[in-house]
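The chain below stands alone and is given in structure tokens; this is the form predicted on its own.
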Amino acid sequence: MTFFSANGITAGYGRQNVIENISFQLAEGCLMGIIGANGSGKTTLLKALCGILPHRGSCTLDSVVLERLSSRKIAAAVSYIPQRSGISIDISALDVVLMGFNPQLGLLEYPTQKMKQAAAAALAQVGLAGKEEMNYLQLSEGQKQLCVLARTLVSDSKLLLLDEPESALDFRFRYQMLKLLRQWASKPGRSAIVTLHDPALALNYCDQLLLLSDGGILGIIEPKTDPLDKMEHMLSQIYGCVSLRRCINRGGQPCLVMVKEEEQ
């Protein structure tokens, strides 16, 4: 049953369209992976997705058609964590954190005790354990990346979207990033959307892939249970010349390796 739904959305700056007639649906705890060359209209897509960038087309999330909502009522239906957060002020890890509850409360009311636990177990759940009290602005750019995605873990969204949250993490927590965003998204009444600069993070962790190119769709691949020549072929269309391997890691899971071919 489908969860959320894209239907013609184009979007772009000024006069100019950089994604047109964009149409996809995405079923309940599903990670869907978005990828595509630079300029391609990955982030655009995703701005467009949580309305705020103005589109045509709509978009439809449990039944409602988020076009319909208000902007409050949109965030809290729809989380959207950009590459950079924008926090420019001193403020505390575990205070970014707590932003995550923010459409939960009223006007001047505080989170509380239980709230601030909550905050800081996911700080810890991202491996921040520890920094409750440090300005988020002395993190390294990779620990910002893991407090706003701590953020994003309390809240108590329905969608999720990230633009490249693994570009600012080292080859170490990447692959926690996804583990934890895989986790969140298999819960009842969620999925997430995350466009991804790592090919191998994108086909070992998404349970789909949208493959983008020059602002419009160049497929859809389920990673899972594809053909490799299937995949192969869409892929080589973005990275050039690639080619696929199934492998069982030491510890007995499935994985798929991509690796860049020379071209003839």
Given for the second form:
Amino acid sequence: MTFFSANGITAGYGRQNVIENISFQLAEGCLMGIIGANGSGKTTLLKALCGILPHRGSCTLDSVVLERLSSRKIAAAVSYIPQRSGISIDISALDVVLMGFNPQLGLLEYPTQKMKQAAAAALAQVGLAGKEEMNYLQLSEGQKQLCVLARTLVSDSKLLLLDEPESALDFRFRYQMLKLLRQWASKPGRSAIVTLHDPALALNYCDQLLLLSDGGILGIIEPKTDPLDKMEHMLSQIYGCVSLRRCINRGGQPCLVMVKEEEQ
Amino acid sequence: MVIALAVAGLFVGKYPLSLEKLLSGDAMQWRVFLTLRLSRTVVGVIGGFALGVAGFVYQTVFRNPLASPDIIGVSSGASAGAAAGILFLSGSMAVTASAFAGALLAVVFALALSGLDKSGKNSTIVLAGIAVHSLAQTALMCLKLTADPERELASIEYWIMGSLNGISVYSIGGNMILCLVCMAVLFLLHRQVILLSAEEGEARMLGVNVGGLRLAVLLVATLVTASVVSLTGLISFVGLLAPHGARLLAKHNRISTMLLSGLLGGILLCGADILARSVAATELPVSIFTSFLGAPFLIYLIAGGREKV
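Having seen the form predicted on its own, could you now give me the structure of the form predicted together with the partner chain?
Full assembly next; the chain just shown is listed first.
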């Protein structure tokens, strides 16, 4: 059953189209990764999907066409995390998380005590317990990303769009973040799309991978089921010559490992 | 501290007032108290508060620590309006009204200009403001040229320097009410003001109607400024300094920081006014003292902040 679909999305800046005619479908409870080289249009695609960037084509979420909704209704249904949050004033981490409740609040309403508790719980969930009163600007880049992730987790949205949420995180937090995203997306009535640079994360945590190249779709792979040679072939078009191997971790779970080969 | 300064403001001045004489019901004392001192102190406190709050809002919305209410031309609009008032109208009420009209015109013009650019960036508003600012300055210059250098030019210059002198109980009512109403709106909207400080796309995805809200907030903040500046003339530094002071003291941006910013503004303007009328034999422009008190205070805050790190 299709939960979210993009139909013929074309968008760009000024007159230059960065992405052209992108269409794909996403099932409920799925985590989709978008991978591609720098400048392939990953960020542009995400911005077009949530309507920040003017675009042609349409997006359907849960049988509702997003382009017909007011921006406030879109905000209530879709959450978007930019690569870097633009927050540039002194503000506490808890207040940043509380911003996530804004779509649920009226213009003059203030967050309730319950919301504050939920926000503190979300901070604890991403590993920032006890940092509620810290100044957001004094957090490390990775902590900022976690804080903004917490802001997204408290919102009651159906679709999560994340632009390289793991870029400033260390090894351990990367895996923790993707695990959190998986958990979040697997609940009914939700899906998430995330652009990633790290193929190891993408291959092992995403249900589907959308491969972007020069503003178009190179292909879609499903890491759990697709044959290795097909995935190797497609990933090599993005990263140059690579090899894929399946192996079993200590817990007995299969996982994929990608190795860069020497170019011939 | 605000209250202490306000009380001091009530009793400092050329005409000596004392509590005993007031209590004993001296008619002259009461007249000076009610018509001159009280209104002056009210404008000092509320006006300073307003400039502080407006400055806080501007700096937050523009995400620029150098932003102040002057940035979109409100002060120069008010100056040009006041100059026109001094030249063509008579009476202090008319000058105030004309300054207010000038300020309003400048702001509406600046915001309308920025509306021409559909992308609605912050920088467009600033650029439009700068354009309007220079236009108003040019208009002011033309008006100055036509002014009679003996009397009119002097009073234009004096108006621009800013002073709480000549404010009487009869002229402040409308402005102060407008100012208070607008400030109440700003405080009610404060959560949205903070949200506007996020990046544009981000704010939109948080459910903020960025374009409309920003316009509304700026308009209200500017109305606040206009209602003060049209009474007092230009007052430098309060709108810039008070929010910085508040943030350095509070370390956060919350409703309390906005309040603190207002209080600091009130302290600064009230204190400056007291000095302005007591230091020299003649009244001095209040801006001299807002800068004079403000600059060292800012330096102190910066230096103090560094030590703690």
